[in-house]
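Heads up, the chain below is alone and in the form predicted alone; it's given as structure tokens.
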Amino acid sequence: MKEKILTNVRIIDPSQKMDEIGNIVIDEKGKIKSIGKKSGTSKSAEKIDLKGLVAIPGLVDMKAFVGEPGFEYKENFRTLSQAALAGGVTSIVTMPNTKPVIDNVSMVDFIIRRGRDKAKVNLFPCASITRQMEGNQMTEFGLLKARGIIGFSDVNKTIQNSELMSRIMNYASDIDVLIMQHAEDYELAKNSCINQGEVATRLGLQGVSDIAEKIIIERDLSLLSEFPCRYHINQISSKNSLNVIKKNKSNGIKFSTGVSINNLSLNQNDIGEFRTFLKLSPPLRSEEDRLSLIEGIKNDLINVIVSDHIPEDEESKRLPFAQAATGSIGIETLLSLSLELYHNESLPLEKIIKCLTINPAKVLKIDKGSLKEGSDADICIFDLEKPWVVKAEELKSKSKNTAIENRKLQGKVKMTLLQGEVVYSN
């Protein structure tokens, strides 16, 4: 690869601070060299003049399902690859509940070599917590970790078992792993579709409290308490959850927070008459819990935005509300999306781009979301005011299931590199 020279750049890396105009020097194999306004230029290499627009590390989504093994019909290795690069995601990720199930050694082998051979991005695979995603008896963490594993999620289903939670945490504190976890109490949960509430009860659907959501957050960190390991909560969607998490962080506690990017944008209001493609998990709540989550990330009691990409196909979408799937596609959307809470001002630019980028990178402990010196030159390139209109059908990903069709939003990729080669332009 020849060294490249990004000229006439705005540079925003929260890892390093920084937030000025510069070049950034790419080497010859695809690390950053120098950064900044301070940067140097070489005769020699290729000249990419970027004429003011933004440049920022590669987004680290921390939540995607891929679909590979088992549901290849709803999105693979390479349509995720396309989708995740078009919105500035160099590094995902992904989610266990493939079929087979990721919960032992030869479904990683497997996986990763996969991945290896088809997609283009960087994957971080995760394995179950539980075998099968059953919550009742624990995968080898020593084991898969070993294989590559980069943490553990049973994904949208909650260990609910106490004492097993607490036999994770122990065996999770000794070795050194990352558990991810879905909060939400099964019991209350149970057959419900939509945040419990006034819409709820206009639409005759069952509804769930946030209390499904705050009792496994307080209990797991009543737990972690006693066993502290690498722990993290999947997403949160209520004020509620929020009031817990900002007394066990002021107790000393030590753990991370994700939120879906859905759950920052969107309200129980916006499914209107029975939308479907807005049936989401943990569910949309109402404006009050939606503007907390956003102080949430002001106060740094959350740390990273997710974009929950789950792909389904439109047969299984297209149902009555409660026999409809649950999720929604977002890792195109992912940054123009949270870049609509900048324009709006609710949060600062800096913050938005740190929750997409450094903090991931440091919860998950890998060497990515930076553009220090040294560090693999995985960049997402956009204009911060480049209006646009989502259409389903012009998104990359398999399924077209997306929340936000016909929103119109503000700042668009205009270009990903992955290790200093360009693998998306606009």
Second form
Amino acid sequence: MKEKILTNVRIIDPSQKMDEIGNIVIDEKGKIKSIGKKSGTSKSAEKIDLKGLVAIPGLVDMKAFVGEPGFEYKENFRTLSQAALAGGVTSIVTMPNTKPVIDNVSMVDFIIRRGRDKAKVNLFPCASITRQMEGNQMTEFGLLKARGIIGFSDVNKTIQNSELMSRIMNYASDIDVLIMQHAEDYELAKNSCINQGEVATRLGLQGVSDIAEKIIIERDLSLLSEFPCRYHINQISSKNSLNVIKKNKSNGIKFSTGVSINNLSLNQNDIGEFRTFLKLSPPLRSEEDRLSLIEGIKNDLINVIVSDHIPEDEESKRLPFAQAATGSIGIETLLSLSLELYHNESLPLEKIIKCLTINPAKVLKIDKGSLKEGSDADICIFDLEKPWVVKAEELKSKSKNTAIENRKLQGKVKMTLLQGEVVYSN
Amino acid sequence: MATEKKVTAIKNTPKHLLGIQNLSVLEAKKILTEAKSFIKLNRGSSKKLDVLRGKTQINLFFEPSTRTQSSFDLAGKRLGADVMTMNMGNSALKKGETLIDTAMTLNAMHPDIIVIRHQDSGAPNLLSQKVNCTVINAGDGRREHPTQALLDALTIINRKGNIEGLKIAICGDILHSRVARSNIYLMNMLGAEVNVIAPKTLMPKGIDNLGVKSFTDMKKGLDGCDIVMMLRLQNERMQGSFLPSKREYYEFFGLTPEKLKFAKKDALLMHPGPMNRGVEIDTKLADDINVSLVKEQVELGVAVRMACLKLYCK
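The block above covers the form predicted alone; next, return the form predicted in complex with the partner chain.
Entire complex below, previous chain first.
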């Protein structure tokens, strides 16, 4: 590869507190050679002028579902990576709820090989916390980690058994693995498909109270004070949960938290008359909850924003609300929808980028999410102002179940680089 | 400015009757007025009209029903439609066919009206997006049962002359009840004051935002009421324990002659049926023709459904 130089670009890199207009020089190996306003130039280098655009580290999305194996009709490595790159995401943590479940070493080898062959993006696979995600027996954390598993998650399932959870934490603390919990008490959430409250009452749907989330977070954080391990709450959705998190953080308990961009940008009223693409887990809640989540990011109670990308085919969604599948796609619109929070003055730009780049990289302990000299040149370049309308059929995902169909957004990815190579541009 | 369109009370009657929530006051009143004209007809000896001659009506019932189903069946037949009733509880669904597929199959047979009852809230809405005939909701999950509310309104109007200014209590299993929800919307819309009374575990969250006052005490809730609507305890929808026992429920929430005295002297009693005698209502009270409107509700149900079929089928 030839040396590259990106010129006149506004560089925002929270990992080095940088927000300035300058150049980025990428060496032959695809690493950052120099960056910033003092960055040098080189005559032999290929020049790309990016005046008026913004360059940030490639996004790190901590929660996406790739259909392989078992659900290739919903998504595959190729379509997922195309969607990711079009959204400026260069590193993806993939979920293990495939068929079969990624809960053993041979499955890990398979997906790593498959991902390497088919995807042009950095993949970090997760394995399940428990075998078959059944919540009974822990998987081989040590062996799986050695084979390249980044962390452990039962995706949208929760470890209900407190004894098992305490043992998972105890065991994990010794070998430094990341445990990611989806917080929901099964009994309280039974048969529910929407937040409890007026909207649920009007639609005649079984609602779930935010206590179902809070009660698991409270339990886990109690256990965590006894067995300190690397613990991450995947998606927080309510004000009540944040209060618990605040209390525990101020008591010195160490853990990290995430939120889905959907819960930051939408609320339960958007469900309208049974729009199943907005059936999500955790569910969309009240406007008050949404605003509290934004505050949570401001106050560093929430560290990571994820897309919670869940591709579902039309057949799984064209059903009565209670029967329809849960989840929406979002990896391609993750950045643009996050930028909405900047344009409507909810959050500062630097904070948003931080939650999409260096913060998830730190939680995962990976060398990504930064444009420091010497790091991989995974770069997302976008136009901060460009207006556009989300059209499902134009999205690259194999499934088209976007929760924000026809939403008018401002800010769009222009170009994505992976290890110095331009892998997407429009 | 030069439009010569006739201005009628309701410009465009919407194609589907999915719920009271989607209805305007004018539309509701139009249905009730139309229904009144059918009461006499139904009491006469010759009950057949040919308003819907040549039209096909399919009753698609995914949940068992006696009175609603037979009521729609009769209503269609009395208007001259060809009526086919399908009990879906044990056929297509068990073979794995989805609601949409069933709908598309039926749609291919060119019906003019589909009357649907389904255990999932929102199923009629989904159906209405996929077929090109009229869809009438005969009860979906715990969301709406619009024709029940309309027949309740007609029954009240028949006895009390008007709904405006009345105080109506709805008591019992509000949480699982589509009848309660539709009645709350309709009675509010027609100018009544609505109280809901239920034990806390059977009271849905956010109910106060629907424009009602909620009570957990029959004495307070029934105070000054003109109409007492009792609801059936829907044991089949209850998963887990909502109440200690039926005996305890009857003690505090079952309607007895003593409890009825908390309401106005001339208060009337209604129940959408089927009744659990001795659970939510005292059996003698249920049959007391001086206070109970239960039989009249069933009678006027046919008239209301005839009105709906006539107005929505075009």
